[in-house]
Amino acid sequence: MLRQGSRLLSRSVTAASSKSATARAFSTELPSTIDSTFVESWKKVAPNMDPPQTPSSFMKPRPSTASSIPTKLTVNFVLPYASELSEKEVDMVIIPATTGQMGVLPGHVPTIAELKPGIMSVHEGTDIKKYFVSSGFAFLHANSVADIIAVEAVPLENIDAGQVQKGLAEFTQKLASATTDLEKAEAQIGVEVHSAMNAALSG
């Protein structure tokens, strides 16, 4: 009897889940609605204050997805203090994701990728522009738009190989002599970033 009850419960949960999955729409696909009953009740309690807004009030609809894959990828590449690329149409971008190097072409599946220290290359025909990025995120949209946000970035040709070697040696020494967790963490970050720059210049 216990087994039969478990089967019935499992069956009902599965049916409810499937019904919910098929009927539920994404929040960004729902029309913006205002609960008139709530607004009326709010005005009675606080007539001089506007009703509070919910998160859905600030959400924008998803960008429309093209019926066919575009021939170009639109890239926005920004830093906290500058915009490196704005609506730049390119053939491909290769980003240093934490999961490995990721090639992004037009029509790429929507993805959010965390960036690690490494090379980001922008391919436009035979022209390839390379940047060294420290960290950040890449937001790849269904409409073949890539928004790339980096904490710090510099064109690869602007990096001084001698300074990189010097910095790597200094942080390696700091890591070896660190006595606190904070000192070890700061030195480790320095070693990882300078090692990635060294590898980028060597490659």
Second form
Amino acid sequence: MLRQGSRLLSRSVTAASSKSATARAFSTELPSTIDSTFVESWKKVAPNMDPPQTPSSFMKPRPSTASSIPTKLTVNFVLPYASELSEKEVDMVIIPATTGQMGVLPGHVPTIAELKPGIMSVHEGTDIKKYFVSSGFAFLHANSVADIIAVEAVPLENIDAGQVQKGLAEFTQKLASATTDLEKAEAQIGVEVHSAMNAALSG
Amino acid sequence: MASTAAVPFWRAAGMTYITYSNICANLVRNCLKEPFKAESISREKVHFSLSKWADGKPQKPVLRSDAPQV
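What's the form predicted together with the partner chain like, now that we've got the form predicted alone?
Entire complex below, previous chain first.
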């Protein structure tokens, strides 16, 4: 694969230099000009047909990043069956990323974070709303919009502590007696999710 | 030229992210208090009919459902 590396690199460099008029830096800046040489050659060949559209012409322009950091974070928190929070302006959210609890303030660096089972809290003034999230992703955009998607998110009051203890004991036992890799993985997931719920209820 | 990126334990065991995520969601649902638990289970019920095709015609459909066959 490395052998082809230099060929692939030089190919992309020449392709870029031939389309230097439309060289793009980031996806936030879309080319507003259409490639004029292509349009002219198209018109010579097929004058009665419109030149083909490209995917970028159908894209809405990316929302621009404000020059000053906004005061509020706009949160969209969605589940497969419901839109829990839609364009809600908050001060901060703390999300349970795989790398640890991450506090998101307005003006956060654009990030894509995978979520682990844990508590997500939404801070608005003095209100703090907590949800237990089973897993999902959080997309933090440059314009202080946070899209958080989860498969299951429940308020902490809806979790039954007894069931959690039972589940934890059951999966710890399964982990000890697991034989195949897959069984071990499933038991490990069970232990992780139940310990996270336990910690959420007691913390 | 093997990639040495650390993979999560479930990926190493051959599980995909979707399977992992669905298992996590099911475990959380099982630990809910009633009536939330009953609501979430009824919400996640799956019911579909599957038919294989032969010679351009559908064969007898197979019904897959969480509900017991009546």
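Numbering follows the first chain given and starts at 1. Note that the coordinates shown come from a computational prediction; the quantities given were computed from them, not determined experimentally. Here, rigid core means the biggest group of C-alpha atoms that superpose within 1.5 Å across both forms.
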Do you see a C-alpha shift of 2 Å or more at residue 165 between these two forms, with the core held fixed? no
Yes/no, residue 43 Cα shift of 2 Å or more between these two forms with rigid core fixed: yes
